[in-house]
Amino acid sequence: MTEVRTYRRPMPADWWTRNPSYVVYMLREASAVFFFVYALVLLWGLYTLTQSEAAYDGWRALLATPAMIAFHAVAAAFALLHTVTWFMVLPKTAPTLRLGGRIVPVAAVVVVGVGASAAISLFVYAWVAGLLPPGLAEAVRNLVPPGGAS
């Protein structure tokens, strides 16, 4: 059996950053490893949860050491930037879109789809810390029927 020979063009280790778009699309492959972790971060706590009240104090008490915290801070750094990244491919790869008869800019496109991710995650982030008005958090709750969803 021969092996097939194909010409494979030299290529340095840092070829990515050469240019700025490449290396956004690294820095956005790489946040796959924070994401995976901080999946695990979050089954672990889940998994304390089951297991006994200070097993799961114990959890919340390590996040909130430093390193948690910061860890978080990158975590929710890359998922920002997974946010405005995906907002400025979706008119890219979706069919124009038109309202009255005119075409939206894509920069419309990304500043709203980015403002309404930022205004739902705001609401919520107040919705489970308890920061909604009460009558306001009365309505969130009634969205749910007694005893969950099913």
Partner chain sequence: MTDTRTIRIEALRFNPETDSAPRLQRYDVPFTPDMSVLQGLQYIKDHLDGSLTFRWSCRMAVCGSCGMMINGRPHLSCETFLRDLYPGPVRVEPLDHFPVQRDLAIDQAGFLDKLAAIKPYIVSAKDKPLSEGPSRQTPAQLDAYYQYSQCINCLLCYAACPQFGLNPDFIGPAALSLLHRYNLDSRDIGWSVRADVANAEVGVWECTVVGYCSEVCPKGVDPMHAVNENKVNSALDYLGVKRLLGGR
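Positions refer to the first chain, counted from 1. Whichever C-alpha set is largest while still superposing within 1.5 Å between the two forms counts as the rigid core. Since this is a predicted model, take the numbers as computed values, not measurements. First, how it differs from the form predicted in complex with the partner chain.
- The two forms, fitted on the rigid core, differ between the two forms by less than 2 Å at the CA of Ala61.
- Once both forms are fitted on their rigid core, the CA atom of Leu81 lies less than 2 Å apart between the two forms.
- Here Leu97 counts as shifted, since its C-alpha moves by at least 2 Å between the two forms after the core is aligned.
What's the form predicted in complex with the partner chain like, now that we've got the form predicted on its own?
The following holds one chain only.
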């Protein structure tokens, strides 16, 4: 066979800026960095807890600084983006879901997934912040075994 001479166009380092789909992908990947740093901050807090009350208070004071608040705001935005895009990708990475012989529509998986994760997040937040309605708070308290966390 005759060898055809071809031209291979280079792939520039900024390839991902050319298309919104690639930008979203890169942001989703970049979110890992923020989760990692967030986890470190949290672990550090746990560590100060094992040290002394002053160390723990120092960590809490640090969290209230504008830089830390800004970091957490950005990390939260990335977490939101990651959650939503993760559920958008889920139907494509998991085996096809069938219900009664029919393929479950992609949109349903995404909506149910994002909805459930939002509901659980809200519930946990309300619980920790003491905002649960009294009846529900009572029910949750009863779930904790006696002698467990209060």
